[in-house]
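As a starting point, one isolated chain is supplied in C-alpha cells, in the form predicted alone.
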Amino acid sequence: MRTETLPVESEFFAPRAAIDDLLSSFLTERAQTSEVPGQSALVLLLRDFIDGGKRVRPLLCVAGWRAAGGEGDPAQAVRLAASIELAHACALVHDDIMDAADSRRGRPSVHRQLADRHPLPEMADRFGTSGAILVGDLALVWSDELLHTTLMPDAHRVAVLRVVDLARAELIAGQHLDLLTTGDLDVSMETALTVVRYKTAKYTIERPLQVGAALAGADQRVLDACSAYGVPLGEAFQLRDDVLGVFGDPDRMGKSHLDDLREGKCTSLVVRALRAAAPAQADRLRALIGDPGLDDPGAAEVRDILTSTGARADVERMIEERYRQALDVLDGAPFTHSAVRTLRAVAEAAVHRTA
C-alpha cells in the first residue's frame, strides 16, 4: 500500500513528505553523533528499513488531529505522527523474528541481513536475531523521545499518552494471541476475528485517529467516533491482507504468498475453509497449511480449496459490511467536512487495494 498503490486525495498525502524529512534527519543525527562503537551502523539500518513505509498510521494521526479540528501549522502532528512510525517499525522487526520471515517490503528483513553480514556460518542467524531485537528496541526509545517532545497542552497529553499506552499494549496483547493461535487450525472464528483485532484493527486504524484527535484536545464523542470509524475498517484492512496473503501478486505485496501458509495462520479465509469443507478438503488443508516445506503446488492447492468452498467470497462479504460500517459511520461524525471527505477515501482504498 504504497502511495503509488494508494489513490487517496492528495490531503490525505501532504504530511508524507514532512514525516519522512523529519524521520530521516532524525536518524541520520542519531547516527552521525553517536559516540557508541558500532551503533551507528544499527542506525542506518533501521533508517534504510524505515524508507519506503506505507506511513499509513501515522497519516491517520494527521488526519484524526485535522477531524478534530486541528488546524494551522501541522508540525506537531507529524511529530506525533514520526513517533508512531518508530513504534510500528519496532513492531516490524519484532514481527519479522517471531515469523521467522526473512522479507519485508521486497527487501530482506532486519534480522535477515545482519545474519548476512557476520563472518560466522554458525553464529550468524543469532546474531541476526539479537541485532534485530536491539534495532528494535532502538526505535521504540526513539519513538518515546519524539513523543515526549511534541509540544501540546499538559490536558492533551495526558490524553495522548492514555492512547498511546492502549495501543502498544493492544499490539501486544494481539500479537501473543496470534502467537497462541498460529498452528491451530481449529480455533473459532470469535478467535480469528479477536486476533485481527487487536492486532491489526484498533493499532492500525483507531488508535492513531485517537492520538491525532487527542492532540488537537478531542472531547470523548471526536474519541468515540474514531472507534466507531477505525475498528471495522481496520478489520477489513485485515481481512483484506489475509486474503492478499494467499491470493495476491508477491511482487506487488513485497513477501513471498507462501509465508502464511507455511507458518499455519489460522486466518479467517482457514476457518470458513475448515467450516465449509468436504472431509478430503478438510484433510488437504490441514496436511498443507503450516507445513513448513510447502512449495507453489501446494499453495495453488489450498487457493483451489480456499475458492471453492466459498471461504474466498464468504470473506469478501466480511470485509464489505465492515467497509459498509465504516463508511456509514462518517454520515454523523463530529468530524470536519474535509476530514470525512478524506476518511472516505481513505476507506476505499484500505478495502479495495490489491496491494
The other form holds:
There are 2 protein chains.
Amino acid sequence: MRTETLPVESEFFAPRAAIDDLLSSFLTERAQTSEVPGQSALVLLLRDFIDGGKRVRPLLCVAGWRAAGGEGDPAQAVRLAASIELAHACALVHDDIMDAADSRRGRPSVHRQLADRHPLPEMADRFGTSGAILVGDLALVWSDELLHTTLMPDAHRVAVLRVVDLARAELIAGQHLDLLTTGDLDVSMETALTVVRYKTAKYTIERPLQVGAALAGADQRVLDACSAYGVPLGEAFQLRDDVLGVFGDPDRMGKSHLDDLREGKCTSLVVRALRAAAPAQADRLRALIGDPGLDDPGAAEVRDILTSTGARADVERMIEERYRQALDVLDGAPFTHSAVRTLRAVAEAAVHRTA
Amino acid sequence: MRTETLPVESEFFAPRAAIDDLLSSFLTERAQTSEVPGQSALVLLLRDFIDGGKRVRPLLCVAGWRAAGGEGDPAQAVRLAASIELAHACALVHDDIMDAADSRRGRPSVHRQLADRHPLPEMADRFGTSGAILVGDLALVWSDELLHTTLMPDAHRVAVLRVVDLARAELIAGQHLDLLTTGDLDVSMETALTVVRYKTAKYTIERPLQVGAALAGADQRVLDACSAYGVPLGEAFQLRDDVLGVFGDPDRMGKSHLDDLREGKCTSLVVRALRAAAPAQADRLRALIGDPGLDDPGAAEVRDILTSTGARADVERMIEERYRQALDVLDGAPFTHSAVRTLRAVAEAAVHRTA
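Mind sharing the form predicted in complex with a further copy of the same chain? What's above is the form predicted alone.
Below: every chain and molecule of the assembly, starting with the one above.
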C-alpha cells in the first residue's frame, strides 16, 4: 500500500514514526546490551530488515484501537503495533527461506546476507538458512515480549491475546496451504481463495484491526465489524497484488514480473484462466507458469492468455465486489466517525493502487 | 535424564501423565477442528513428535512451582509446563533443520518425514525444510496460547512472562553461538562454556524452575536460588552429555558416537584436549573431528586422545565441581523440604547417568 493515495499526514499514518522509533530503539538497545558473543550482529540484521517495512499491519492495529474508541496517548497501541510488526518480520524471514528468495525490499534476504558473510562457500547456504531461522525465531520471541509488556486492563488482555494467538496460527495454516499448492495448477478457486483469506485477508487486515480494537475494549459487535470489513478488503488487496504481479509496472513494483510466474504460484488469476482457456492455451499456460527459465516474451504470452480468457477482467470484478462489500460494512459499522473516514481511504488505497 | 536413577513414582515424575494428556488432547483437538486443508496432517506430525520427549523441562517447571510453595491442584503449573514443552518442540524441530539431522528420538526428523511425503524428489528437501519451519513456528505459537491461557494472579503473570521471554531469547543466542562455533576447533573454553550455559544450563534447568516458581509467586530469593542451583547443574548435565556422546554406550544412548564427532561440535572435552595435546596429537584430533567420513576406528582414536591428554578426567572434575555446587545451594535454599529432596535426586540423575 503506497502512501500516494492517502495524504501522509492523515490519521492513519500518524503513528508510523512512533512505531518505527519503538522498534528501532528496542532492537538497538538489545544489540548494545547483548551478553552473548555474535548476538548483536544478528539483532542489527533484524533491525535493518525491519527498517524497510511499510507498516500496514501495525498501522491497522492503531486504526482498530481508534475505531473502537481508543483515545488520548496511543503509546500502548503503538507498543502492540510494534509487537505485530516483529511477528511479521518472523513470517517474512522464514517465508524467504521457504521461497528460496534472494531479495526482499530491494535488499538481499536475511538468509542470503548471512550466507554471504560465511567464509566457506560450501557451508554458506546452510549457515544462511540456519541463521535466518534463528533471526525469525528471535523476532517472534521479542514480538511476545512487546506484547507481554503492553499495559492493558485484564479483561482487554484476554481478548487481545486470543486474537494474537489465533492470527499467528491462521497465518501458518495459510502458508502451509500455499506451500502444498505451489506448483500445482489444478487447485480449485476455493483453495486459491482460502490461501488468500488465511495468508493475507485475515492476517494483514482483519486481525491487526481486531487486536487494536480489543486493546480499546471493543465489544463483539465491533470485533465482528472488523472482520466484515477486513476479510473482503484483505482478499481484494491480495487479488490486486496478484494482478499487479503480472500486469503492474515492474519499476513501480520494485520487482520483475517473472518472480511469481517462475515460482508457479497458483493465483486466482491463473485458476480462472485455466478454467476458461481452450486446451491449447491451457497447455501453454501450464508450460510457462512454474518454468524457472521463463523469459520476458514468455511472461508477455502469459499476460495475453490471462487477458484473452477473460481471467483478468473476472479478477478485477472480484476485487471490485469485495471493495464494495468492505465499504458497505463501513456505512453501518459501530466505529468512530473519524475511523470510518480513515478506513474508507485505506480501502481505496489497498485496492486502487498501481504498486 | 533416564528414569532408572529416580523412582518413577516420585514427586518429580508425578505430573508427567497430566502434562502428556494436556499436550495430546490439545493437539488432537486442534487437528480435528482445523478448517484449513492440509493443516491437520501438520498438527498430527507435531503431536507425534512431541510424544517422544522426556519432559525434563516441564517436569522442572512443576518442581519449581512446588519448590516455591505451590500447593493443591497443579493444573495451572501443568498447563505452563505443557507450554514450555511446545516451545521446546519448536527449538528441536528448527535445530534439526539447522543440523541437517535425519533422525530425532529414534524416528526420522520432522523435515525428513515431510520430505519423504513429497511426490517429487527434486522438490522434496525444500518442501521438508519449509514444512518443518512451519511446524516449529506453530509449536511456538501454540506454546504461547497455553501460556496465555494459564490462570495466574496478575503479579505472578508479570514475573512468569518475564522469565519465559528471557529464556527463549537466551536459547536463540546460545544456538546462534553454537552455529558460529561449529566446525571451529579453536574456540576458547570460555566460549564453549557460554554455549553450554545458554543452550542448556539456563534453558533446560534454571529457567523452567524459575517459570514454575514465578507461577507460585516466588520472591527474588527463591528465583535466585533457582539460578544458583540450576546453572551449575545444567552445565554439569551438558558436560555429562558431551562425555556420553563420545564415551557412552551407543545402545543405551540410542545414537552412534559418530554423530557429534562428524559434526565437528567443539565440546569442552575437545577444547581441553586440544590445549593439552602434543602437536602431533592435536593434528590428529583436528583431522578426525568434523570429518563427515569418520569411522569407528577413527572415533576410537579420538577417545584415546581425549583420555591420554587428561581431557576426560578434567571434564569429569568440572562435572563433579558443578554437581557439588548445586547440592550446596540446595542445603540453604528457601525451597520446601520435599522440593529440596526432589531436586537433590534430580541433580544426581542429571549428572551420574549412563545414557
